[in-house]
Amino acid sequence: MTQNPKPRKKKHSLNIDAPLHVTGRTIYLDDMPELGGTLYAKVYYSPYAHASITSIDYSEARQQPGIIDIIDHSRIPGENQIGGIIPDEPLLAVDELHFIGMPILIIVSTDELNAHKASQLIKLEVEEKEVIVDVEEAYRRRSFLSAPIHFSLGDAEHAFTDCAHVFEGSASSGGQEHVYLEPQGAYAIPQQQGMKIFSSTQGPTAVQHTVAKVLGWSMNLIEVDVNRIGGGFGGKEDQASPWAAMAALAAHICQRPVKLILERGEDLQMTGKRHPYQSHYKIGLDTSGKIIAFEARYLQNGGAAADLSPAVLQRTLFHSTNSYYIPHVRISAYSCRTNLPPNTAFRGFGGPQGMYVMEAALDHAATALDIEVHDIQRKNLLYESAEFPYGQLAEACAAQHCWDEAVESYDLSGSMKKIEDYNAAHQWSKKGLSLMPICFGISFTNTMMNQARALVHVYHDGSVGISTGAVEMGQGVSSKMIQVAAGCFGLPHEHIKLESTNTTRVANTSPSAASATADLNGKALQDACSQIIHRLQDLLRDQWSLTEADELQIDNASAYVAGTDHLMSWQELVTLAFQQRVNLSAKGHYATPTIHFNKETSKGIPFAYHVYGTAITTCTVDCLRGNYELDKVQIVHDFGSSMNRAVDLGQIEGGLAQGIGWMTMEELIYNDKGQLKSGNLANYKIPDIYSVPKEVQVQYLNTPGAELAINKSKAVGEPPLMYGIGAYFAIHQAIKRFNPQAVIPYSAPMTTEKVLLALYSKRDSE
């Protein structure tokens, strides 16, 4: 009888783009191939914060050589608006200028360095305004974006009145630049029918959507293609957009190629960033330590425009609690309108504001009561069924599982010890420690947005072309997506190409967002290879006479019948189905069931499931010079069923980094003109190889994982980002551990100067 091939064993290790990244061969968008003819644009921004244009000349800069056209907002065709949520945005300035960045004038060049210089050459003239970048001060004027968002659950009012302990306090957490690879940039080209754009986006349909508002065209006649981005971590989302849209415009009037990329001074500049926050929080426990009530006030400084603050401010409220159940919460969150560039989706989109707020007031509360912080957190840790403040239940809650494997693995209290002798052993060194448990819900809070569609074709030489909604953006998603057709079909990852993210191959996709890309985009995927499957299984049971009862397996290319002689190649299969016309491709469509959220009520299930870990975090305080080091961050981490441990890892050590910068030395400063100040990678520090951790281990929690998620194989791109926050409170253990009587504000991040400052106070009492 005829051997059958044995299953395949599981990869967990491919990564598709890394023999390209090595060795230098990965394509961005400013390294593609030009077409002749091809121009280049540059934005004239406005200098101001905030103004009203009394006059523009742009004269003499329109007879600069090389200078092709310079286009104002009076030549757009379509609507001159990309705001997404909320239509506040224009794309270029009419009369009034709202944050220091803003658009006013695309300049069409043959080269870019005349662009640059005919820009020097601009009149403007404007009556300034007064300007507005204390998000305190806005709230105090009713400036908001959108209207505020309140959840509940339980009586928090008159819960407080049973509290043994009751605490409150202020906590701030600054913004966050993307500092991606690629800067912002998109390339349009005119065809006979409409417009090809590649772009640098998280969001090719939001994309082709806002170009064709602003050409007044129907999204049909605009194809967005994307091969990959070089970063994005939500900085691309949303803010792709207008650059595309620009590019576009200036394609349509010039009726050539354009080139629009931003030098990353401009980038800087003009881009929004990771929100700031202003918080006030009241936390009452009763004399074990229990959390009874919980109420906090969140201050959003949402820049000039709403972008997508709305949904970020949502999305604060929603991981308020962090990994706690608190029986009574009542909290509320503002948009805050200023007058700085519009701030964005940034990895996390706001729940670690949230989260940061909540480890703060249980800090408060420990430091207060004089006990260990951990004690209170692992007494308040999530149990299964727990209620959220949103209405959903904790589904199989591992919150306490990754805490308690954390301390016994990492054996927390022989580090407590060692950390101890050490603080007593150095006058001018001491130690401090944080656990930092996470819980992150995975989905789109937008309904409507967890959606995704996937194109298979299959050819007759039995190769396979995959095409999803998927953006690949150094997170390793075409890994996955590759690894899902491949599994599906019982082929090698070599037999599948995946195509670039294009529109008018999949239509009407979500953004690259949202921790969900993977799951959204490989289920629709393996929805496509399942019905190609099932028509090559009907013609085999056609073929071979078979009964329902045989178990007819497609693996390892091949096709075959368990304890029979039947086996077929792939090749064969293939061949085979195509000689008798069955259709070898499909489209397959995904939506999330189960999931839903009623924004009157703040109730609802908005999230498939939910990730959970924690990290241990040591770190070192130079006492003397204010200057700390990681020593090293334990991780106990709610994978599921990894299906690539080699890329989740990697997302686990890139969010952590990412995560300690936002908390410790990544500081956004503006003046109060609205000027950004450290706007170059000069005076704007992001962890490098001497500010990350020493040491960083992370062990993958033995669960089943997420029936949700794709194979069971939890989503990993946002979580590990807020076991960031850890650092932060390590470094404030440490000041204590030197100086008990230290007045430290919860204001990150945490500089060293923001230390050495700390590690000399005092309390006014003293």
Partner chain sequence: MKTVTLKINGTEHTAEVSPRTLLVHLIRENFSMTGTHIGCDTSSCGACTILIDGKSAKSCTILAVQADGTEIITVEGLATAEGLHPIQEGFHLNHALHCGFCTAGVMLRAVELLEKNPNPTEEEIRWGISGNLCRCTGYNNIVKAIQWASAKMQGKELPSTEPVFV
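Requested next: the structure of the form predicted together with the partner chain (the form predicted alone having been shown above).
Since only the chain itself is given, any partners or molecules it might have are not part of what comes next.
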């Protein structure tokens, strides 16, 4: 009898990229060795937010040493169009300028310094036009990027008449710059047939499609390769494409490799950000605190072109009721055109903006009724089979479970008592606490995008190479893909190599976005691996003359039949398969089953599953200066059955920090000319180590996980960002402890200046 190999301990904290990162061997776009003759492209962009070009003269710039070419829109062989959802955005301006940062010319040079000098010699004359920055102004003028979207459930109109309490108000949330630490960029290299592009993108196929369109070529002539990117957060989902298209255009015209990498200042000026929202809400409750009806109108500042705004707008509505069941809902959202750079995807994709308004409405109601907001929150949490405004029913609903666990295990009443004692003892320093439940739907809301493919090769020495459509941007999807393949083949992860994301190996990819990358690509990868495993099993059943009853295992780098002498190492098995001419490669495919959504009726089952959680945030406000510190954030999160706890915990902590940044300190300031005044990292502040909570605790909620999640490990990319909303309301609570009469508009981010004003605010003539 053969002793069967012992199962290996599962790797729950594999970080496949760490050895590269800590030794500096990781290759980001700008780290690639350059080919001889490489040229550098620089973008000359509009300094006006709205204007018509009357003349542009770059003849002197063209004479600058080192300048190879200066390319305008007339040199584009294909379409001058990069709009992804709606074709409303030229790659290079023709005669109308719609935002500061809108690309006009591509300066191609032998070195970056000369390109910079040349850009200063360009003479642009324009007729300036009226600039709209304010979203409400755009709404008043009916200046929309796309059709409004409406969701409804029940009969909100009549339901309000039955409500004991009705509150109306407005809430605004600011934009947010992604600050992926690696700026946007691309490196285009002409091939004997077509063009190869290395791009820092979350969407290789989006880049491929855009470049093909701009060059007027078919997609098979464009190869896009992504090794990894230094952060994306949504900013490189659609907006990595223009830089790739410009590099490719210049490379095509000059017939030389062209690299285009934005400097940070250029990146901040030219690229879109998280959408600012201005919203109006109306909430109705019964005497017991149950929410009966909710109405809202969301005005999204989309910027000058549609980009992904319509999809972002839709997700705002999907998440407008956050983690609550509300029987009567009527909500509308408008994507408004302004003269800002086209705003785009950012972790949460419109969801956070919707959830913030919901929480503002609850805070409003609680303040007016003089009750604790968490009493209202708890009373209205989603429950099993409760209906979302879009018709889907909550399944495996963990909203109440997360909340109750948080309240109990973090001893909410004890914390509140301590805060009360602290506040009683301190005149000029006050603490505040908030609870923030989250519910986030997983899947692209455009059902078509919920598909993925993977390519797997088992080489005849037994090593394995895998390719998927997933782009590693720090979210740990590489590690998860390696874990999936290692799990399928029963091999140590060292046997598996993950290849770059390349459109010639895996085509028609969806961008790495919507938190769904590991689910979609992991399931496609499982499909490919299991095809190979099945072929190997068939071979062994034949070889060993096994019956169906024999339990054939391929695991622990070997194949064996329990209780028999049949044993073969993985290496021997692969060698045998190769000799027997078994196909050792496979292409896997996955399309999320069950999901669908009807845009006409705004009803369907758009999400494969939902992720739940609750965060308790405690802060301390300095009531003399308006400064604040986040003392701790205590989270209960629904991971399902996490396949990589280190990666997933990291996503919680990182997402939380980013959400806190959006809600508290990250302030994009545009003047009325549409000029970004916070245009570098010295005055656009993202959280440093003192801006994040001093303590973050995360409780791992044990839930069975969702079948549609990879290995039942629920998606974790976006949901934790919304815990950051808790920081905003904790600060509100602290302010009210100092000044119970404080008038605090719902206006995020809650900067120190706003806190100080709120601390000393008074109600009008009351």
